[in-house]
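Listed next as structure tokens is one chain, alone, in the form predicted alone.
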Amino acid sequence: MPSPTPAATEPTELIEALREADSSMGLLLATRRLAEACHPGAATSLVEVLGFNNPGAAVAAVDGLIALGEQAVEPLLANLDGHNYGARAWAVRALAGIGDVRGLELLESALACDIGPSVRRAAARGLGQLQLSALSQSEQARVRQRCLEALLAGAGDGEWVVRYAVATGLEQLLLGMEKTDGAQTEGLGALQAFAGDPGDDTPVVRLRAELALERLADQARN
């Protein structure tokens, strides 16, 4: 039996189809398709379609970029654009989508500086969700200590969404945490003035936060 054909280093028909793309439309479909390849090749073109004016054919490239997981994290972090806001926010939300630890510092930085509330939303879950298990518990815990700082900072934001996301990225960060780690102390802490008396001004949030203080309660007596 004949061994197969090696995969090609890109999926040229399929970034080719983007680069000749001469409508919205044309755009959003040709971006879908080089998403759903999720080829490792495909990733620095669904990069360049983050900066282009398109919503739609922006989601289907994050889409695509999140698939592709780390693999997709060194061309977001080499192509991003100082100078496009709106491709700036959509990495933010295709590095919050998937965890890898080298995002950090932009998650960082979004949660405490973008004016966009639906990116520092994005940074703020994301930062509850990196996964860390390939680095040694001592680069763990430092890089979970960066994240809890961020999350605190970003329980006094104005937008009630973000805070919402905040107290998501609480709970998800606690509970990668050992029980006797001195941070969760911290983060119950936000947690607890979130859903306390008074609480947040936003029942949403106030609920959120209960709900996390409750699996975070479960998880302890387990």
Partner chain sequence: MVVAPETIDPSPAAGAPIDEAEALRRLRQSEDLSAQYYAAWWLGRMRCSNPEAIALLCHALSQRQPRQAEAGVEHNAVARNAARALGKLGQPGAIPHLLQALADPDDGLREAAARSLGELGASEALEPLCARLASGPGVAGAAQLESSRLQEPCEAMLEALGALGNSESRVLAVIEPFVDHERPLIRSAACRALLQLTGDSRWGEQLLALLDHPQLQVRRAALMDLGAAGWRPALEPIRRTLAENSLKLMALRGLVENGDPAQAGVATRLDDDTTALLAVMDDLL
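Small disclaimer: the values here were computed from a predicted structure and weren't measured. Residue numbers count along the first chain shown, from 1. What changes on going to the form predicted together with the partner chain:
When one rigid part swings against the other between these two forms, the hinge lies at Asp100 among Gly51, Asp200, Asp100, Leu28.
Starting from the form predicted alone shown above, please give the structure in the form predicted together with the partner chain.
The text that comes after this line covers the one chain and nothing more.
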């Protein structure tokens, strides 16, 4: 990893190289270099790459945005592309990876009503991994409750991959809760409905929920 660049040096040349990339591979390499610079000035350009329909470059851009952490949240929220669900999926994925609680509202509405299954799936994953340690106890409980409600509603999604992501989101959310918490019981109920008999129509969703229940049971024992 390169050492962090002093904030004074804007990554202008790297952004220029990204603009001038004229092939799919060129764009991928330029995006990787810009992402590795790990400079807040790169965030907006990395967000733009999410809309270029180049999956390799988008992966690199998402990694770069996640590495920037909370500095990338505002650029992501401000530049969400209402017309391109591919781009939204990558952006929601970046927000999910960062786990900043400012993304909560977006994750909720994305899971509830985005037309793109890839967007809903990334949002479900994100709702399980918000970083709450900086918040007060009561604030944490309030945010967790909102995440839980969004995930419980998402458990009825018509796409298997969204239900799969809901199972992972519930697992992570419940691992962070006290088992005396009534909300945990509700979340466990949803996982049991996926894993039970007959359970979810899609075998891989049943298996993922089973795995989540095993992990939660392990945690309860230790």
